[in-house]
Amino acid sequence: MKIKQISVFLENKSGRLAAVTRLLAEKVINIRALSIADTTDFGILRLIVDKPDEAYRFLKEAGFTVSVTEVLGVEMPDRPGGLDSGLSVMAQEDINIEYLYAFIGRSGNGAIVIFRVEELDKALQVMKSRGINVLNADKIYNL
């Protein structure tokens, strides 16, 4: 149930960001879902792509500093209040959210919201036992 994260750090300079892409393209890698955060200087691209392991390897090779973190992917419903229900599970459960992102997928009628968290294990439990439909990493990787 945990996906695999790539996160890359770039220098924040006009055509870093296409580097990435043009690399991944060239290796057929997909991008699922992407978030950047920047400052004035860097930034982090956080990837979600179809073959985690191969886009690290060529990422790394091609001397970009990159690294793998797992985060989960959960299915919300696509109306107002739906992110509401997921994220009222982690207060209650009082389980620290480091970041997310979402984005409409084709995995059913929902959003889909990859959370970055404290406790991984934790929040994978707590989110299957509410009833909200965690998505398996295949089912990501394959959208």
The other form holds:
Amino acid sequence: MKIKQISVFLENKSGRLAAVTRLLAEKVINIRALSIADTTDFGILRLIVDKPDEAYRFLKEAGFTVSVTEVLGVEMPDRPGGLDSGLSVMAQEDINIEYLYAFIGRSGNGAIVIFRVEELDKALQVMKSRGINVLNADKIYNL
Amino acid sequence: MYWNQRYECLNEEELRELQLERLQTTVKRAFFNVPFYRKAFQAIDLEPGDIKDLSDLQKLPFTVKDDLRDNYPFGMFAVPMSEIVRIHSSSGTTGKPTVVGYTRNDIDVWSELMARALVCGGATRRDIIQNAYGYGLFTGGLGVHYGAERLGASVIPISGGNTKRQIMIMKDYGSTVLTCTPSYALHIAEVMAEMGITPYELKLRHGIFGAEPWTENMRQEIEKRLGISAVDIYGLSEVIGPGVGIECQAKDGLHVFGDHFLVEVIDPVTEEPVPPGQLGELVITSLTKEALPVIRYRTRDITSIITEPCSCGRAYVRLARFTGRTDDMLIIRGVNVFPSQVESVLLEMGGTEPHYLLIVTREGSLDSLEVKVEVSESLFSDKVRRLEELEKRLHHELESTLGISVKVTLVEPKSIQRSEGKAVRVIDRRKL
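Take the protein just shown as the form predicted on its own and give its structure as the form predicted in complex with its partner chain.
Expanding to the full complex; the earlier chain stays at the top.
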């Protein structure tokens, strides 16, 4: 159920993001979702890809600072209040969200939300017990 | 372990006697054979006969790098060219290079000193010494080479550069001692890690590193990553090359071979000697050099004198770890800043790869200092908060160490240029 997210340290200057995407293109790695957190000087690129282990290795070999983090991918109803219902559950259970990013999936009629939380196992349990559809990793990698 | 126990462990009286006798000979040689020294002595009404005691050293005039440049190329030589068997030159990092010459006896003495240094640093005749100092005009390569041969060790004259080949040879030939600059040793460790080679696959056991200032933390980093014991070696071409001083396995200051060199530490501004333990500029007088005697040569290197005896039993005074150069010293908003201070902070923070760059700029009349630090995998986090905390911590530590405000920028690995010789740590963009 846990999804491997690839995070890459990038300096805030032109061409750095392209250097990552070019490498992934060359290695035929497909990006499923991404988000960038940025500050004045640097950014952190977070990626969900179809082949995370390979992506990690290629990026590391190319000299990037890169890490693998486990995150949760959750399907939520794509309608007003859809995200709110999920977040309310997390709030009730006192699960702190580090960050999240969302995208609309190609299949089904749900939106997919990637959650980064500190207590991953607890979050997973809570969501399942509340009937929230936590997607398994292969499903996300192969969307 | 000594190479020459008789001379390395002289008692104080014997040593002082030998030093005085050799100082008198050197002063005479300089006065009678080098017009520059004769003029300098005459200008202050000094004759060789006035040097009657070691304390008379302070009567002698200083020699500076510019004196060697003004007499470029051979004007400071005290012997005819027919006696010169070797010519070396400084790297010229601070301007026009200075040229130095050696007689056959100078090469012999230098080999002896380097053999002593290598033994002091842990090498024996059974070692395979991979000498990654540059061969050529730079004194490092040939200096170590001759010492290693004198010692009877097996020397691999690989010179600097081509890091992957260095590592391959280190592994295949079973090199046991590595000699190079400390920044290059770290670079080798880095490339080794990239190649997936661990120290356990090597036979390396000692490292003798010099030609640039480094910190205690950097030593620990190198020792850990290469699985060796590392010592600092000191020297400069104007005086002889490497082999002026070296740490023993106690790693508590560099022993200066006092039967061949006299050292003083002075305040670079007042030119007065400072007491032991106090930082100042190192000044060296050669005692046995024939081709190029130097009298009170101002090295621009910052250190202090340690007079307490060392556990290894060597007779000579020691020099504390070098903290920089008077000409590396940046004066930013009136505060003296040494790149080595930045380095020690970065290493103390742990995890940070010691790759950094100081950039000094001036906007209007205000100087500002930026320190770029490469983010290694061990520091990285997918959370912005963590990286910002790291930046804040670095910022705080640097400001409290340097005493001026600093802008810290985290940069990608390998974005700061690597050097295979002396590391470039400072870019000064001020137009002064």
